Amino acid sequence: MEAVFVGRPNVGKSLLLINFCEYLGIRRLGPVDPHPKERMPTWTPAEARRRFVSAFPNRVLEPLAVAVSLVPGGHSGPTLVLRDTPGIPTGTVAEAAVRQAVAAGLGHLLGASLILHVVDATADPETDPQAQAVDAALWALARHLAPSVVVANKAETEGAVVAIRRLREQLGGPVLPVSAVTRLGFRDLKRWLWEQFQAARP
């Protein structure tokens, strides 16, 4: 199974991912499928923060995707793919190698078990209508293709829990505020992972 991370750019989801992985105990980050011939290499998670964040949207086009135990301990039992991908931007993009990694990454989603719809508690309807009409497509898809859930990241802030009412309102679905940042609700966020990939399993 897959949880597929998806949002617009710069809301934090490699740095939710990669500090998520942290939290569940994983030391290295590293391909799922490795090419049997090939030494790939794998990071640990301050090495995959150095690698994989970034202020500047889309600077890395191939994302994390790391194989995950959500049993207790995390080293042992059926694993979870979780993966990262690139940000969805409001407008046409003119690097051809942004483009082609903003596909893959949509075609990511439309083969996932699990939707983890990232966004910006902090982020400003008033200021970015487009950017939030994104938003509003992007959930809208999400939750006709797989179980999802909108992952409000940087919740610590101020004036997030009236940002998260609003968007509950909005979107109409569940909405789990977090914080990449601080971790705040990785322990709820386990949680959801864990029920919705026990309900699928056969």
Given for the second form:
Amino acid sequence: MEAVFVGRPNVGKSLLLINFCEYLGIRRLGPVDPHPKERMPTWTPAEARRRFVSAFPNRVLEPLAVAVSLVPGGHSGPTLVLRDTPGIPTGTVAEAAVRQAVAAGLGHLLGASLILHVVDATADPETDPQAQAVDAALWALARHLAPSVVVANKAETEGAVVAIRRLREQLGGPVLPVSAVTRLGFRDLKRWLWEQFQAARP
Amino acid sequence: MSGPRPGDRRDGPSQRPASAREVLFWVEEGRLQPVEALTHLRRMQAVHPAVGPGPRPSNPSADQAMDELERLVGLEPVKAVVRELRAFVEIQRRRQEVGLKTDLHTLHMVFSGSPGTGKTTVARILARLLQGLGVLPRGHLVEAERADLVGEYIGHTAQKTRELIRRALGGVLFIDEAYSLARGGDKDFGREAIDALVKAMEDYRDQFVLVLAGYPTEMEWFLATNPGLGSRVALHLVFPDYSPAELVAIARQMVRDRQYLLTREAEAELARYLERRGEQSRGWAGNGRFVRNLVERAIRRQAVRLAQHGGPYSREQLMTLTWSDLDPEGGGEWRRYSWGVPT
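Switch from the form predicted on its own, shown above, to the form predicted together with its partner chain and output its structure.
What follows is the whole complex; the chain from before opens it.
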């Protein structure tokens, strides 16, 4: 099963994924290995943060995907793959590599079993109607594809409470306030994933 | 900076993507904004719900072949005929299921078009499509030309042709430059091959599909002078020459499939070059093979350029093809390729 993190650029998808994995007790992050015999590079959470997190949009062209176990302390048993995707830009991007990565990310979205739609709780929707249009279209698609939740990142900041209330009204779906930096709301996120995971398993 | 921007819709008026795969493809090409892509994907989900029984059972291998066909640049008339063919075959199957009379007549075809317009590629996809639809059990493609059919002494030709047809049973027999079978006049052994083909088309009518391919004018003459063949051909697919814009799109697709990227300048220059060539000479102008050779040579020249420049190389450098790599008039190595037209 795959839970896919989607959202616009720079909302904090990568940092959220890495820190959430660290919260779950994963010590080495690496791509989900398609060939068990091949050694793929892995990173510690600190290395991954240096590599995948930046203040500039569309840095993550080959996003992380990490297999995690939601059972406490268990390294065996059923795993869930948490997959990062490149941020969905508001317009067409000039670099072909970015476009290719975005298209690949949309492909993963279509195949997702669970969708975490990450939004920036500090962004004011009035100032950027284009960005709001992307989020609205993404949410409309996501909730149709698979069990989805809106993850309002940067919830530790001032004004986030108002923003989150507004999000709940606008989107009409579950909204989880989290903070990738302070790890606020990680328990709720884990519970949501666990419940959906249990419900979706045959 | 001049030249087409990724956001430009170069392929004519705004069309709607037909499949989710096409949406992703267009995003990659920069023809579709991500937000539009999301809307299209949402619309498609509404039409084809992900869960629950659909109105028609999905047919993965046929769908895959169809997708591959739709991915090909241009070739609209060909795609239209193949779509019709698919619908026809599927409805005939349905009729069969409920005990109605079916008319699954033979599906032998003629492909007419200049060299490098995608005839072999389409034949290969078609073979798989027909397999997916349950018309052909094996769905393989046997490619042949005059030399594979025509023998050296009396009796040899019939034997060679029969052998070839035996190999093609369950799949598609693709005869390139088919008109050359009739070119030698009445005493030529090509006649014998044609007679053997006509007989096989009758004897094994449901067991293989014959595709006769060649230049449009020659094929017309060939079918007119061999009514036995012509009357047994059900479908006639016309492969138009590629326009310069389509050739650029082909180059882009080839480059991407090989995990390279074209700079914007290279794309713009290539478009300008092809435009100029097209005006000067018709005939080879719409040739996909020419573009393929160009791209393959550009990849070699990029390697030489980078090796001379010395490392370390960034990922981007390793992927980027510039116009200096692509330029058909630069570099001395070019002559060997004889403009990509088979001699």
